[in-house]
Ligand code: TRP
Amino acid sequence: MNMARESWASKLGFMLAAMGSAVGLGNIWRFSYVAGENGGGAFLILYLISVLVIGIPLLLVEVSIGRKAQSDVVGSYEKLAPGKPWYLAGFFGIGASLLILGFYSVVAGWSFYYFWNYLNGFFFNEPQEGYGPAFESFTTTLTQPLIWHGLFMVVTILIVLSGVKKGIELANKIFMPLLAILLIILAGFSLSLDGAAEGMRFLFQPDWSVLSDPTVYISALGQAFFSLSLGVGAMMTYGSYLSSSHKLPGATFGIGIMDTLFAIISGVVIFPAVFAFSIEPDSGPVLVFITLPSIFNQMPFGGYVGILFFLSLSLAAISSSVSLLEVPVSYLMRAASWTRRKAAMVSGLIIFILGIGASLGMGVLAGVTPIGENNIMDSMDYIASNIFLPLGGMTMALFVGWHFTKRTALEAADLSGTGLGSVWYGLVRYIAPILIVIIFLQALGLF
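This sequence as a structure, only the one chain, the form predicted alone:
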């Protein structure tokens, strides 16, 4: 079955879809607690530098490979380096997308559950046992989290099987502007609280003393790398639906900047509220599902703030999950000659099954620790984030920096004849691989 390759309806559609891929739970959930753990303002500056030095250059690398090859994450390497083993890195991307979406969809299901319980008014008042025990009771039960995980996957599959233009692009054209509006409204709520100024100082006034800790630099680099969805192949797949008439440098710079803005606005939503109610800013992942509902409960109109917040979280989760599902779908459509519908449904089913393990690992299978003391979900996260993603990112950088000639690399990235071209090529060829190795070794606890 030789099907014509799909394409984006517009450059804006591509940018919104790519932003949707990058802007997910990682911005709203992970950025806030990582920034909290690493001192706030100083971390934010290091994060911004990391986005400019490694994030955007690697984003341009990934998109340029996909556009040049006009193929999926495995097919791109096969086409551009036939007969050579580069294509094996594509399978790291497919593995990472399946593993990440396997647990990500479970957490996104929790977000759906919270949104529904704010929408029906149940969480407007604190449950009798408290938000913490209520969250633990929900996540450790057998069936309820699986139902919400399944619902989330059904939504994701339906968008992907609808196609690039009518599914992925259309959904992101609705979701991303709506998400931006919701976060700005929530930031306004947060800034109106007594004590909000202290949260803003924490986020924007650097405490330079934290820079004496080398792990802060690594955390900033890692957050920039993971926040932009680098190494998983989603951006390569999205890039493959672009034509040569779309210029890449401006688009990738815009995506990187907007992704960072979403992360900062999320910080403005969370930190003023956290400080206004004397909560520790480094509360970790429980910040979103336990700490924030407790804060909303104490705020004027807090229940309505909860509706808006968990709607935002759910929209961000869907926009990212769609790009993760598209990675195996695009591969199966080419390699197995499957229809989009069949590829989306089979890939989605595999991910749902992986999610069953991740969900049960919070409850009946809590004693199962595949890697060290990590439960099933954390082990899936560990393998995908600390092994597959850095290997995928490293391969992309080495491929463009060392397999391509400089001329080919600059042409692929639309940087021929520009002063920025040599700077970008130097970063990709020399600096990015070193930084990725550092992130990789630190994540494995070897650095």
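In this text the structure is predicted, and so the values were computed from the model without any measurement. Numbering follows the first chain given and starts at 1. Under this definition, the rigid core comprises the largest set of C-alpha atoms superposing within 1.5 Å between the forms. First, how it differs from the form predicted together with the ligand.
- Superposed on the core, the two forms differ at Asn38: its CA moves 2 Å or more between the two forms.
- Core-superposed comparison between the two forms: CA of Ser50 displaced by 2 Å or more.
- Once both forms are overlaid on the rigid core, the distance between the two CA positions of Ala17 between the two forms is under 2 angstroms.
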Second form
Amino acid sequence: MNMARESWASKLGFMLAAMGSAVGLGNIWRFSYVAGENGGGAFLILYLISVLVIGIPLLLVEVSIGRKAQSDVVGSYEKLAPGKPWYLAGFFGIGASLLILGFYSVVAGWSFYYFWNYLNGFFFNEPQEGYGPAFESFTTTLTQPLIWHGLFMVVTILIVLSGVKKGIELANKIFMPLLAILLIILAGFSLSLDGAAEGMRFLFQPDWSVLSDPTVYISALGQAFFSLSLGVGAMMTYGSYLSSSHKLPGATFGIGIMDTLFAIISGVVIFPAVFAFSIEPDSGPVLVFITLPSIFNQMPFGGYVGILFFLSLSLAAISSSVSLLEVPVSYLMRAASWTRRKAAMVSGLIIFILGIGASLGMGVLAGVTPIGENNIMDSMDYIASNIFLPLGGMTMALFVGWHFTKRTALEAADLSGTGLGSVWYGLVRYIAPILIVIIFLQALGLF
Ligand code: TRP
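Having seen the form predicted alone, could you now give me the structure of the form predicted together with the ligand?
Time for the whole complex; same chain goes first.
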């Protein structure tokens, strides 16, 4: 049985959903902790270069493959390269999306918990022990974080289950602008704090000595992929719900720039506060959950800002998690002929189970460090973001750059007969794959 494939109501619907996917915890939570761990300014420059030279061109690659094939991540490769092994990259993408959503959902659960605590006024004033220890005692308990993680997955499943159009489009229309406005207000306030100058120097004044650390390059690349939702087929799947009457280059450029602005502004919010409240910039994934409440605590009406902020952040997380869950769901609906309902529930359950490890790794399983000194969550993040995403993106670039003819590639991306087309094609066919390989070799210490 072949029902008509779903599609976006309009190009705006696609733009909003894709921006909703891109803008999420990655821009605020992940960007600030990764920038903090990698020394700030020099990292920011590498990140911006990664976005412009690799990220945005590959975003166009990914969306254009999906739109041309009108299928999920495995099906797109199968359709455009029948009988060839490219489709294996699709399964790789499905695995990566499950892994990412596994820990993403745990962190989003923390955001829910913060929203709840602001809503009830519990966080309006600093708890006696301080925000840092209060956060730690929450995340190290066994069941509490799991309940919030489960709740977040239930919400994600419910939205995906009911089809993407209504819920996601509407939520994005209201809460993305709200999040942007709140971030700008917060940035203004942060800049008035005592540590502002030091924070701005940390973020914008490159300390080039960090470039001798081989992991900073792969971290910048991984962050660019993560933030732009690249490499697992999420954007491919979203592109597949788009018809060919809409032009892609402007849309993908807009999505990329918007996403990057959100990251930079949240850096302007976080780093002044990091220095004002004497928090270590390399505190890791817990960073924003300690700095933000400290900011709200000092602001007039800060408690109410906290409510709105964590509500917006939670919704931004949902619009991203939905795009991750849609990857296995659209595959299962086609390949296994499952209903949307069954596909969403089964994939969601698997993700919930994967997330249990990430959550317990903050507490009882803190001693389990699969990669170097990283706990379970950081290890899942590291493998997925710094290895799977760039590899997935590189495969897409090679597919369009070498499997397609130049003409097909340009047509698929709506760039036929433009000068920009040749630049993009050169980036996709040569520059991006070569850079990704170099960064990999370098992270392995081979370069
Ligand atoms: N980009 C989202 C964020 O910044 C997370 C995300 C959604 C994602 N879909 C993705 C990351 C696909 C990698 C791949 O929060």
